[in-house]
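Single chain ahead, by itself, as structure tokens, in the form predicted alone.
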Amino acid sequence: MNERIKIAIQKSGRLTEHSTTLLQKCGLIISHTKDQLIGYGENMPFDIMFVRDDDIPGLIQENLCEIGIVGANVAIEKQLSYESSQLPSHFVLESSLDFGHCKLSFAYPETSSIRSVNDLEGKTIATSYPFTVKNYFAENQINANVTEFSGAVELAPSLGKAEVICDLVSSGNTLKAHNLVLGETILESVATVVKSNSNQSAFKKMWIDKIIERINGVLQVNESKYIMMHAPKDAINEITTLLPGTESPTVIPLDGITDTVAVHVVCKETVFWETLEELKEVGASSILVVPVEKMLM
């Protein structure tokens, strides 16, 4: 029987489409219909498991899945819960992705005198991330009470459950609707590739390493551009300085011209019009910027 590697991703939500698109950019052809909870990799030995995001770290912890794509906030909370129970964590956070941005922040009632973490000594904080918040308090030597509150955490102060909340924030509109003031952020989170660190067969390890290398390659090219231009030989160092995130450029002689060369460079950061104008000022011409589709480092 051929071995298959299982990748767990969010069943439905803001990470789902981004996660499947990422895997497709890695060359994986997924056979999947809307109501199926398992997608089949047609050209690689991967099965995609569509599950609740809260379940993803646990599936990898138990080695039921080898890879997951989940918010770092979920993975870190689960790791801290294992540490609290003195259990070893069997997964690692491998690669931070460029989607699923959110932050875990305190929020204080508008009518309260509490306005910073310095005011939290002896107070009660409601959160869906109790282990992350407790860890923050331990690191900052704050003696506060943490109560777990699932669901609409914003209601906790008005229900008398807590004096402060710590919850995920995106736009902040939900906080305003509940008369809460945004406080300090304790965790900046993005979607993250989580990988099992349990022993795997040589076959599985090879394919796990391959897909993670491809994921990293996709991340490399998201903002990367391939830039070609003609430039004076004596301006190459200045041109390299002007282009953000570049490595050593490729310099190619031009037939019949001695003082001008063709310069090719991969730029790993966004290239703005102002950058191109600065290149022109130091003598560059015929500047062409094209997107990079794939990159392996």
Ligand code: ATP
Given for the second form:
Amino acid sequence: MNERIKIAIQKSGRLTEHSTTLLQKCGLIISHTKDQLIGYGENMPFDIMFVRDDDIPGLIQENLCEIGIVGANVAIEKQLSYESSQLPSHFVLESSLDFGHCKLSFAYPETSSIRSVNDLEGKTIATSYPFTVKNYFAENQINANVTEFSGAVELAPSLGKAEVICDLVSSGNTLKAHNLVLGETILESVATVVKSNSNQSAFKKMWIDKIIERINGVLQVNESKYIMMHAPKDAINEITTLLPGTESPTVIPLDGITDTVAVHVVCKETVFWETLEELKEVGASSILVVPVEKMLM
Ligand code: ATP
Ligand code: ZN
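Coords for the form predicted together with the ligand, given the form predicted alone:
Whole complex next, starting from this chain.
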């Protein structure tokens, strides 16, 4: 029984490099030439499918793969499209990653009088995310028409196809170039691990859980630091509250000194200079901040 788990990632685009690096950081060695659509996991039972990002949720839905890395924008749109046809979705959004940040926002032509969602009643909105936009209108009791555009959504107003657009933005430059003004954001998106919630064999389930645990470990490591310092014994509580995301510190006695100890902590959030200065103010000295390479909680 040679069971293998399939992970779908974007073949070529904004998410590709980060997705491959993430899987490599999880210890997966992938053999893959540029033209192959499937990469082979040499040291673990995983195959990597390189596909268009829009196809990833559907592949999981159809049980053709078990895990995908895709923008939350794409996964949520797909879930809402199934919901609108009363179909259950067979996947869940599992872990938010630290790349692929973008926003799904309205944009209004500079020349129009529309300046907020309150002006959208009866208007036509062009978008590549019709279900997400319709869902937003339903939740906010706005009666507006949604027309689907699969690309170049920014052109819709000048082509007379819509009065407003709702599209992905990361910088406002494209909008500016099309004489559009940024409006309200309806979804903040980030690349996300999407996981099948269909029944799996115990073998597959074990490996799916393992890779997700490693992905979560990599995410924590990206921010985490190991901090060492000398500190007065009675300042330990203050030190722990100053350091975000820490568990109980390790406190080590110093040879021949009674009122000062060595304190070691793993800090799971970004450590800023300001924090180090505050530590110094409560009596810490010889503060060392070192990166963490791997973490398994
Ligand atoms: P494909 O050929 O795979 O369909 P694409 O053109 O749809 O590619 P990309 O432009 O590579 O895809 O975007 C992939 C994902 O990256 C988006 O779905 C979104 O989650 C994220 N993203 C981050 N920033 C932006 C941005 N400024 N514009 C569009 N997408 C962005
Ligand atoms: Zn796409």
